[in-house]
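Read the single chain below, which is given as structure tokens and is the form predicted alone.
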Amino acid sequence: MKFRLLLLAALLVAVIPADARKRPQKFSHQTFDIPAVQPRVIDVETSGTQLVLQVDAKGTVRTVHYGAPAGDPAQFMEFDAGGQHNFSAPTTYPTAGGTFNGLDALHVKYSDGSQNTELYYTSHEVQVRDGITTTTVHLKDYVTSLEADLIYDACVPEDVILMHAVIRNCGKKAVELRNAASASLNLPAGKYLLTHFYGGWATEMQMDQTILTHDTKVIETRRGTQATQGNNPSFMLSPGGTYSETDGEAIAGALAWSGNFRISFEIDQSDRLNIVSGINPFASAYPLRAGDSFTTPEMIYTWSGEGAGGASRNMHRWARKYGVWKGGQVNPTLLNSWEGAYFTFATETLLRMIDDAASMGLEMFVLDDGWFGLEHPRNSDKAGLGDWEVNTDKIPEGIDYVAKYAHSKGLKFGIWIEPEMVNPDSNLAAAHPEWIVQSPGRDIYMSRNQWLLDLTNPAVQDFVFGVFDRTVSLSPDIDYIKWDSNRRVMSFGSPYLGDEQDRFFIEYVQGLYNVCRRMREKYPDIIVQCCSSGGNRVDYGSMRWFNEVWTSDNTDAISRTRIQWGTSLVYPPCVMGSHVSAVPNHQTGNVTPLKFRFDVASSGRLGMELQPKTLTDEERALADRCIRSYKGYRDLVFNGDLYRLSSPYEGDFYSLMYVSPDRRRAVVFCYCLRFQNHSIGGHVFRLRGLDPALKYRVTEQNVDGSCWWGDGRTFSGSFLSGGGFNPVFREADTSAVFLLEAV
């Protein structure tokens, strides 16, 4: 035994380098003095909400209040939000490192391998401009010289606060951002009901609800481009645990980012809720060189004491003013060629559809996919994408001829593009294989017969902008562009980025935004629709550049009730393109009455997507009538306040209404989704948002005989809101639209 121990000791000595055996092992520990600061509170207010941050003597910043106005913020100086005597409580922008071990908003790896960051307050300032109060809080890690600015833009009249961060590497060596969230919001102990959104192609923005429990609930995507197909980067939170459209507190949140995102909800051991939101750190360890900075996307928050409906209205008012390109602008009704012609058309087909659109009172004709490709003609989705020459076999006269014909009929003209994608069967794919997203040595996977162009590459950005630019130059009479995106990222990789592939998911979106910025600098007045196989880019990152979104490829009216309800919780109805299509519906096979289809589509931006010649004379007359009446109240849809009256998730009826800001006009939409009992009289809808003292004349639209006994008569706002409005529905898939005007 003794021999074996001696042998083992000799072997250990042999494997230890000689210089290490001679060198004494020392551990150097140097601490940095953190300057003391004067304790204070930082107040961020809107007209109806308040956010209060508390700074202690060490410089630790914590959120102590978000919600209803609480008065003088100095009252929170000594307020204990669970942090002063709890080292594990999150700060306002929690970091990986220090004493905290919950959800981090910032995780940095430094050049020496360390991953600890502790941010302390250094100063803050406030600026006021054009109804927005901007508060910037400066934080610093004294060991690494990393700095972070937390920026709060309070949109005062709209009761919305935007939060984002700027991370600066003020050290001398590069660092790696492993997570840099936009914001962290810490809320007091309580029971929280989370409403969030899920779906897929043709089932976008389905509403889901769950009570948050201890541990972490995560909403995220890793799709890259069609980021909102599965989940949407938005939510509604109901403190108290009960969802209500009209009563109690509600917090709505939305991330302005069109790529991979992650929103995490963690209830800790103290029952406090911490919400961390931002770019998904998946495969995105972002290098930050010495002297460089990184700006996160904005996280948008609003609070309301009037339930989810109040939070939605706050968000909608903000979006119309700041969040959507020319938000609130009334966009034209239209006929889109897609479901009426698909890829099979000639010039004559388009001209006759334009004639029909004009005769029905529509205001624009949109030529969808299939108009381009010479050597690789776009006669299906298998070829031509990337080669943006006009297909002269289909349209020998050219796009300008068709656009001018539309204008001669009093219509605007629009056209479809999909500039981020390429078919393998195209000249572009052959000429620039290095422009395609790919991973070396691996298959380039197709989806919908397409490959994805690499927007991290400035040359590709130039090409994509060029597609838009050259398409608009096809005619001075192009008024509208439908921008589509029909696939997600697979087997991600960029030949342009070389060995810095971690930048791909972030820089793809930044590249897209660079193109959009150039688009709007040159073409501020062209109406541009954001389409991504339907509603797979419904987010406030995209909407700042686009006038509207294509809410879903599913044009079925029954399906659209849920899709449009969910979308309206966070996004304004003025952006929702909603079309009347043929029956049986091309996506679901459902057969619904034409009036029902019009009444559903009229609660958004109304359009049609069918071959008008398939309509009977009676249907044409009804279409003319519905389009004409829509023009009389669409200003309410685009700029009115939305009140959701009954949910398609909860019963046989779905109803909503829009009210003008002065409360003198309103339009009410009522839908019977299922009918079960002929013995029941009218269904009561309690109208909202009306002035109880005003008298309103109520007129049902697009019918000869009304479903309500009070049609054409005048009633007080209090009567209509108190249960007196009870139209009668005797069949499923029936509907009614009522216009209310003060007298």
Ligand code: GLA
The other form holds:
Amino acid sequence: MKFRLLLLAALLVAVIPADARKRPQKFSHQTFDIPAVQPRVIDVETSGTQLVLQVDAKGTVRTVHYGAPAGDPAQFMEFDAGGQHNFSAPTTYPTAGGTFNGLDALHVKYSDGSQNTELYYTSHEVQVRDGITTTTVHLKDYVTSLEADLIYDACVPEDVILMHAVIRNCGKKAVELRNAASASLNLPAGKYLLTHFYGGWATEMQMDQTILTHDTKVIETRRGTQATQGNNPSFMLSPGGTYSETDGEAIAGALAWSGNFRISFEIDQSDRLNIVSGINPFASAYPLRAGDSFTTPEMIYTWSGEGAGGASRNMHRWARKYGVWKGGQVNPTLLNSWEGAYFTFATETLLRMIDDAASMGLEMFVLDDGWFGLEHPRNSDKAGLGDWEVNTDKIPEGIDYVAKYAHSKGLKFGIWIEPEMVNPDSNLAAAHPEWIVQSPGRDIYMSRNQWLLDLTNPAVQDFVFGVFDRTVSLSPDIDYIKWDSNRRVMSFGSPYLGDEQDRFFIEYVQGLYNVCRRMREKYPDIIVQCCSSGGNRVDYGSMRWFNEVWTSDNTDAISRTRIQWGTSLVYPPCVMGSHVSAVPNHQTGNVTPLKFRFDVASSGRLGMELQPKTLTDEERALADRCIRSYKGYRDLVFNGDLYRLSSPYEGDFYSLMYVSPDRRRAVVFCYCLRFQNHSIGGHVFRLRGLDPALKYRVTEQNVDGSCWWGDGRTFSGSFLSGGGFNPVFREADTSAVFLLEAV
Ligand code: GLA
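The form predicted together with ligand GLA is what I want next, because the block you gave corresponds to the form predicted alone; please supply it.
Following is the full complex, with the preceding chain placed first.
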């Protein structure tokens, strides 16, 4: 009997095809009713822009307008976003699954293996507070009970809209977020020019421009830390296909996230543009247990009808108010010890640098790398990271002594840390090998002779916060911390996360932000610079905790013109640390005049980074003068409106100006980058942002004989903007700074 049954089973297996065997005997396909909703539009407005979402009777939400105010949003009630191809038009937050096959903002894998999500409108609400209108749109998947809130924070006077999403697992089983973008912005068919930023060490924020063509252009990083070294999570978009500083539409976008990001631009078969931006899903299928939610970082958008210049100014205004820690606060001029002393100093070196800084009129001294490590002294980049005790061989009197000395000379005092890192040659590496980012059985690769600490681990977060806390406690006279981060993630992995390695890249950044939050709760007033081998952590995720950034280790004034121009497209000049250093420049070997170096550095937060005793008396007198004049106009650099006049990427001149909000004062920077005969007097700088009817007295700064015939005289705003301003440059690497004051 037993044998016969076995034979029958074997026969059945042989005749039934393999794929049919897997199917359930009875298959019933149950569908869920989606409750109909009242069609409507949802209006998100700022003073000069409008975003309109349209909800159809099924509850599908589409973005039907972003740009200039279009009036009564009800006009968009029947706007047909997809024409005959409605199925293929992206929704406001497109999901993997359903009818849409383009870029997804949300991709979820459910416990039964299915990966379709369809989100429909359930309700929305609007809250108004202090200049920000928050619109929350609630969406739901009726099959899986997954919910998504799309949140739009409209910063009304600044014309900025922040977008983010909260994904909630309201089902009974855990799911996997394979992609959960911050936002998807759908724009109509057209020609789009994308300006984005690429770079490497010492070449940060270089501009790249491309017309978006069909299919997808992606800017992203997978570096983990140092996320902005290769690409920056920001862009400028020119609808219409031509970049202009002054005219036409421009949209600036930036993601507030300091880790792996991905921003994708897809032009579909109907020529529409869909921009999906958020955390990079690379190696990050994030587990979401039943009842849990995930909040994405914010995507920041602004639109302007006054070209890229207008979009930048909106972004800067927003950043000074909301995006940067104490944005717009005037931070002190400084002397940093790095390029002047590197690792080789003793107390005496520091005291003399402080004397020199004070005598030149600088306002702070910053002691850079090299002050710590006892058993493993930090005398090069090969040892000491992790051991944050003062190296008393170098500074036997201690940090408090040096800080007090700086204060006694009227200077503030700052100090360098790199708390996320460890040299193998340190006590920390020996004590806590399990704190190091690593993958089982694999080499822990080194970069700059150091390893990365695992900030997903709360014990490491405590340690990193402790480094900040203990360093500040070295002296009551510490006013400034330079927070560095000199390597990226390699062989990613966290001993702490065990078999949940998908959390690594996301929770590293969240861990970093936890530390920053604690830092700011305890130390709101300390000025903290965000440095990462120069400008490799320049993003709005970190800036909300930091006062300024070190835009690049490249201090060559020529290189800085492009780096600062690029940075200024999306980030405000008040965050740009910019230093005068020695020549030949330590990174490029270029030799430029001291005045040119001062004039370039003075368009950001001015500092010096050299050994002052190498300066001649004449050079010191020039330094004195430049620092004094900078103090007279720096309120404009920190809080004025930026107008970029001519690009270092084109022609012979780079020029820019800052104008006070009441338009009564302005400072103009002109740099001659290449000299050709026609540079002499032929070039007219058309100033912008001035009041045409006001009269301005124009005075050149930092020189005795001016390069403009009109120096010291008074002209109307219309004359200065209309073609009358033509200073003469007779050599490459010469420059001029003019102060304009209404009379
Ligand atoms: C990085 C920073 C520099 C300096 C060095 C010190 O390269 O970007 O400014 O602080 O580290 O090691």
